[in-house]
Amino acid sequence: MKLCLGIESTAHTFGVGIVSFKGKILANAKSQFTTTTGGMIPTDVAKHHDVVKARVLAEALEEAKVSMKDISVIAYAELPLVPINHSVAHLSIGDLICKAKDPIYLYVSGPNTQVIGFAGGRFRIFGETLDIGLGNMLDKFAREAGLGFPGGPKIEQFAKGTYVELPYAVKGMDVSFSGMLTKAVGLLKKGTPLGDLCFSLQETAFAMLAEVVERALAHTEKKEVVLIGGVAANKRLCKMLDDMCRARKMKFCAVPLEYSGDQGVMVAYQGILQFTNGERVAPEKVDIHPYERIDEVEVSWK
């Protein structure tokens, strides 16, 4: 049985996940960097990957009951190497996970808020953030109210109470979250009640990707909606996006928890179907382009 090995290391997340070339998922293991206070420092996280670096990989190896010898995909040095886009495996694992075949995707995670479609041989993206990602929004937030990081998970926790208006910023395809962390921490300073703001940062923010995610499905006459990155373990956005896609009689699919955020299955995965396709790269020739944006990938496998 062929297998490809992925570790995803590009944030917060220290993963290494292996995939067979028929789709099963062997392993996924991962650690991940958290604080009480404060948010992520590079070097901090940095530190951290490599602390936990060598146990998550026999962890991942043990889960698989395989050992490195059987790895027949981007293993460093001696197998090939296949470079991939991190964000393009979101799109994938949520492909897999969900069984989907055209769907449009709403990629939520901390730097990336994106509506996304496959259409003329690539990745569209149909509307995004003007200025942060939802997930970093959501971090600052809690930053501020001294939650800890990751904030997403605390503030859907303490998301009970009475709306208070905030900026609900749609600009056409586009949205924005800026205006809304500046007054939301605002209110706080002034001493409005946690839960409220909490509460009212979701409802606001969430509104207002329904709205897109359903204007994408308008214009591009899909029939599934895909949420992927580590927003979309929050139950209160599935609700929203799940009674749009009902009222249109269109699927809707979260990726679960364990696949939304950064990971190495992912990324195994995603190195399986673009070796299947003959892409790979010597070692001595990789190179990272950590500005590449999702549109800009050339996509071979689908």
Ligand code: ATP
Contents of the next structure:
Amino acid sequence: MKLCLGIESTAHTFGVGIVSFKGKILANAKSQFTTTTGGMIPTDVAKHHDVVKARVLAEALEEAKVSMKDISVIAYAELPLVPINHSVAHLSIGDLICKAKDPIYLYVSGPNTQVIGFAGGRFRIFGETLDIGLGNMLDKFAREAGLGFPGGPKIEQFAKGTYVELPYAVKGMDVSFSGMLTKAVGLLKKGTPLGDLCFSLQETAFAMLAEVVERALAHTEKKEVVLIGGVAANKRLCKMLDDMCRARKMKFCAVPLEYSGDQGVMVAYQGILQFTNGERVAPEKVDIHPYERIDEVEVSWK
Ligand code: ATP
Ligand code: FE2
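I have the form predicted alone already, so could you send the form predicted in complex with the ligand?
The complete assembly is shown below, putting the previous chain first.
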């Protein structure tokens, strides 16, 4: 059985995934940097990754019951390397887990909020945030409220109360979250209950996204929605999108928590897709493009 090892380390999570070339997931080991108060500081995150990397790799190999000599692709030095785009990897693992063929993807992570579909040989962004990503908006509000990082799960937990009006900002196919963040932080300082604000942030932001996804379905005539990225873990967001899809008799799939946020499995799987389509680079030619957008990626595997 040919195996690919994927390493995720671009943000808060150090993860190692092992996937067979037939798409069987053998291991998903990870360690996430967290805080109880305050946000993530890059040097602390780097230290975290350095401390946990050997343990996470050992855990992945143990979980898969293999050793480094059973791995045929990715892994540093002698083996072939396949550079992948992190966002594209989030989408591809969504296809695998949801058995989706040609969905509209709602990709909601810390920095990213995009409505994406495959059209004319590329991933196209039909709508996106004009300012901050959904996850970052939730994280920033949580930080102001002293809830620690990551803030999204805490907000979900506290989201119970009365609706407080916040700016509903849909502009064409795009959305904006900074206005509601400013308003909510202001109300928090004036003593509005935390539960009301968490509830209202979720209701407003998620309704905006459901509206844009619904319009993307109508424009493209695609029949399924895949929800991906760390915020896909949110039950309320899933419920709203599921209701919208049911009303239109469309398929909805939220990628389960284990594979929705950052992990090494998506990196390994994306590596396999590209490797089997002839992509690889020599280790000394490896280059990093932190600002590469999803619509700039050459797609060899679809
Ligand atoms: P990118 O993939 O765009 O580089 P990232 O890797 O930083 O971003 P992910 O790991 O996909 O992001 O997602 C992290 C985000 O998910 C954080 O902002 C976190 O607060 C949010 N999140 C996690 N669980 C929940 C939840 N239950 N509800 C809302 N948000 C959540
Ligand atoms: Fe990510």
